[in-house]
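Below, in structure tokens: the form predicted on its own, a single chain.
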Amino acid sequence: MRKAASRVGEARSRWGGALILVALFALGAFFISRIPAEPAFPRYVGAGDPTPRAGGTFEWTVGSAVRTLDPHIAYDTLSFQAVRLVFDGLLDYDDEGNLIPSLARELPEPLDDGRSFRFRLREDVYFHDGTHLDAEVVSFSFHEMLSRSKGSPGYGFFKVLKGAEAYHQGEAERVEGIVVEDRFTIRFDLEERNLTFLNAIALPFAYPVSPKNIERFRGDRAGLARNPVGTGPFVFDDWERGVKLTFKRNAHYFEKNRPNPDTMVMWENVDGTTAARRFRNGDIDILSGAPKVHLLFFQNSPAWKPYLFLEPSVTLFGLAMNCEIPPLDNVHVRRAIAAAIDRQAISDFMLGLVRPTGQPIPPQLKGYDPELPTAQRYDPERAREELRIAGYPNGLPEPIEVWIGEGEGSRNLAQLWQSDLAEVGIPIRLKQVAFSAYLVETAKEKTVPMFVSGWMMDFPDPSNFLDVLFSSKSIHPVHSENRSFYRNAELDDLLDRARGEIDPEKRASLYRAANEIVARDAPWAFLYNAVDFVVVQPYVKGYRHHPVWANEYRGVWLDLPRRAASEKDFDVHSRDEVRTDGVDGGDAR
């Protein structure tokens, strides 16, 4: 009886527990059912006024922290985003990637067969602290950037200036090649003809800075990096480190009546998935850099699709191989690696957010050849034959260590080409490292055998890829730009000739020949060019995918007041963006 009673008690206990669980699940389902679902269409639309105008607050997120707001030091895309709001250059790029005047009145006058350039400056430009921009200020800014104490990573772009090296080494008080001709005219004299010098002038390293602000923070590099003063369309307001940066519209900007937002807010350290949720909820105004899985939602949403931008960026990604470390010092082993990888499989894995490539020059630049005879292609049989020629008919006896980035995404992608390489007899061992360690160690000679690498252009010219990444002049024992430590005298000669060639067709021909050599010698296994995935809110106007500047927001304006949207605002059977009939509340954000 006691056993029977005990069993009944256990049964009651189990049933009671089950009933409690059922009740909890039901209660949970009740509350979950009342959590608002993420909207399937934009939460807000604009007022429907096509006239560009100023006003409102524009907000966006970035995935990590901004490093610096000092244009002389900034050399990463996040810092560039912020720097370009606050500063202007003598030259800039239009939406087609063409050089245009900015602080200069017109494109510079070339002198001495392209060995000198005369710039005539605008006379109506003032820094945010009231300092008048003139030629002496431009000269001051260049000398500041080129000084050894500054340690600007942009110094290499301006070494071609006469006397730059002597000044940098402390052997001269001024750069001989920077000449102030009158108050608003400055001339740059070069050691040799170099057609990419004007591209260098358009880089943030060359943006004029306020001498008053430099002196205010003299000796305080951190203070200068956090308190920028430029001439740009926005004035720096506040930086809550690790959280957000705030900028205010420059009411005294030399370009009058710009239809910019009154406030720009750049939220730091927001992961891509959180950013996507905030964007769909209407909390931020533009989404860039979200994980690829979110692309599927926007691609398959008729309401969102008109606001989706998919644009190839001028980038290059692949596997860099240190040509000084065996067995990668053997060109046939490198060619085997390049032929073993299925680039289309990578593109499929990345949902089309990359475009397969087999050559160093991206498709947007002169010198790219869609029919390049030496282009790297997926060919496992050729990979095996190259290994045989290299003396490894049975595959490599030891695995090659390959450095990859941190995170599950980096490892998942690496496992794709790891499998391809193993299939032809090339075992590899993956090593995940922090980006900071990668930057230091891969730039040292005979240190890292093979690593994932990428390059986003500084300016739209093939030299920015071939000279930087593959010229022997870019090799240094440490801090090497040519991280493959690849040397080819024929290539160096072609690049030297191309650098000063005035005839556009001859110059393009030289770069095509250089492109062919690098693809053939395979210092990298060239894998893909990236595709940018950006979505904007319906009320955001003026956004254009820029061919040079990533996440360029200087030209956006807001169609205010925005209002709450409903499904009827979106005609999914047409390509019209939104209908603006009816008003159910406004928001002057």
Contents of the next structure:
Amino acid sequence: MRKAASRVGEARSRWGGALILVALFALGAFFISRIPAEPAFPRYVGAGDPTPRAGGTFEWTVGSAVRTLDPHIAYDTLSFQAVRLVFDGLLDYDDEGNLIPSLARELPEPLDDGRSFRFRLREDVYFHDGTHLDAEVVSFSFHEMLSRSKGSPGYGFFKVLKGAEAYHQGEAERVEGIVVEDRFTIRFDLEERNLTFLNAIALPFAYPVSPKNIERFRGDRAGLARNPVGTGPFVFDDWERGVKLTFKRNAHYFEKNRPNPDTMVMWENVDGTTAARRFRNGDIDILSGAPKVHLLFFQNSPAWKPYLFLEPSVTLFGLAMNCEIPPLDNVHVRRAIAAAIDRQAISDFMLGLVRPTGQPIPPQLKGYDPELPTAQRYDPERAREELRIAGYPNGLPEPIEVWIGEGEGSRNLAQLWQSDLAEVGIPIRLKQVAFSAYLVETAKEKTVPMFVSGWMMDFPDPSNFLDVLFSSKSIHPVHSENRSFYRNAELDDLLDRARGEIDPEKRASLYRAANEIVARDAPWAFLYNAVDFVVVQPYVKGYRHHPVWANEYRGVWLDLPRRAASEKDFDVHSRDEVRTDGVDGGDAR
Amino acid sequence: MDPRALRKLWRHRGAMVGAALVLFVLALGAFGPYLAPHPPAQQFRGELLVDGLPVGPFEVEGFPLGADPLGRDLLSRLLHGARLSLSIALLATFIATVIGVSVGLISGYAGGFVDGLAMRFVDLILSLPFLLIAIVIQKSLDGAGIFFISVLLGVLSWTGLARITRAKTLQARSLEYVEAARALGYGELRILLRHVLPNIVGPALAIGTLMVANMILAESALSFLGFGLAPPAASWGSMLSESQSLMEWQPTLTLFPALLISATVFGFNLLGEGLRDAFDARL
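Show the form predicted in complex with its partner chain, please, because up to now only the form predicted on its own has appeared in this conversation.
Once more the chain from above appears, this time first in line as the rest of the complex follows.
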């Protein structure tokens, strides 16, 4: 009896288990089926009104956290995005990357053979706290930024101002080269002729700040970083740290009736894949910096394609080699490395989001030469030959340690050239390191032999690449900007001459000569220039990918009222691609 | 070993399924690299990458499972990965077992101050978040070899076994034949090894088998997060990691390594459960 009873119990429990399992699966399947699919075409379109007008809320996401809203301290792309909404400079760049006046009435004429510049200011500019912008305020801002206590990372750009160093060291009360001529006129006198100075004036470090606000937060750096007061088209509203920043349209902006959204919301710490999903769901208005695989979707969707921007950015990426660490102190080893890497394979792998290069100056800038004779190119035979000359006919005996970034993308990309290098006899050992450690360690002499390196320009001028990355003046024992510790007296001389050259043709040819030297000596294996990948919603108007600022949202306006899109809004030929579920009628916000 | 336990194991259906899976996976690890049609790190960019994206299963002849995101033969990487992942898991388990059993034996047999100290040390290690500590150690010592990862996983996971061993030792210490051995004047070491240790073998086997499954998962997690073997080595975890972003586009890239990981973990768990039932090795 007992035996039989227990068998029944066993059977019941077995069936019970199976039943629970089936129920769970059914429940899971039900929930999965309720997850709305992302539509294959944009969820919303605009009203179709071509007249620019103000209003609405513009939202976008960024991948990490904004560090500061203090323009004197901000020195990363995310902080720049936020700072540029709240502040204006004396000068700015137009959509072509040319300098244009902003708070200044016109571009200043160089005086004294390019050693002095006089700016006449607009007289109708007020800060968000009501302070009237005049020459004294501009002078105050510069003194604040150049002071030692501020510790601005932009100080180096303004060292050329007469007396800036004495003031920075505390030896002078004022910067001798900043002269207030009358209420709305200010003059900058330089130590030497320098034509890149106007570019420095257009950097966010030089944006005028409200003296009242600076005094309010005197001694409270964190407070100042969170409470910006500028003259810009948007007034800072709120910052929920690590989550989002909110800005309101400046109704009193000096340029009247700007067609800007009423509210701008910048979401922080949203990773690329999440951002892509939110964008496809219509929750955010612009998508930038999504992983490459999402490009496939937007490129292959006829409805999205018109709103996709692929813009080559003025950037440089490559493998930096420390020229003081053997065997990389041997130019032939460096050339072998530069010749061993198949740049086209990298570009293919990145689905065209990078363009191969073999020289330091990016294609958009003066001095770039598509026919540069010393340009590095993929040539494994040449790489083996250079190794032979260097005394390694059988390849390098020891692997070289190469530092790469964290994450799947860096790891995959690195294995691409790891295999190329192994092919010609250069073994390497990849080490993934955090960005912060990378920044500190690669700037120290004789520390990291080889590492992936990238540079985004501060302003569109070849000096911002060659002077910073390859001049021996940028070498410092612990905080080196020239992280390959490459020295060449001939190059230094060319760069010095180019900096003061007024004739643009001569200047360009000097930079081309410098470009040729750097490509030949291979302190880096120059690999590629990046392409920015941006998609906007159909109702977002006035977006132009900016050559200097990249993600520039000062000029966007929204074609309101937006409404749910339907298939008919798009010329979609393949009906299979279109799913209509998940499209609702209302505004999701 | 207790023959009744073995008989019990033989009749345990789950354990037998587990044993079959384990045998299969071990065979993969042993012979896989010889069966692999291509070198695991060789990139066939021309054949296996179309517009920068890897081909899928059965699209190109000679590459039945298609390519990984870098144009390497997926099948070959899976087969080589089997040996790597299993080597690490088995070596780590061996290390953890040796440490765990030694600490448990000594602690349980010595008792008193030694016992207290050892058990508090066990508590300390158990209180550490496993993956986090593993990552910190991996980062600070900067090791990425098979041996390093195995030792790292091993020295962090012996604590459970030490506790069980200690409990079994305490039990065994008061058994009559142990008392008899002591009365006969045998040395401590001899008593420990000849009379106490055999009581531990069964439970240790059960726990060790379960541990292999955990080690496979731990190694996969470390590699997935980018703290495992240095590239271009192929372990199942690093294969998952390297195909993350293409997961939606080409699901088989993540499916195959994930299936192998699951099968291995499932097999070792089933076998381990069976052994545990057979040897009654409950904590």
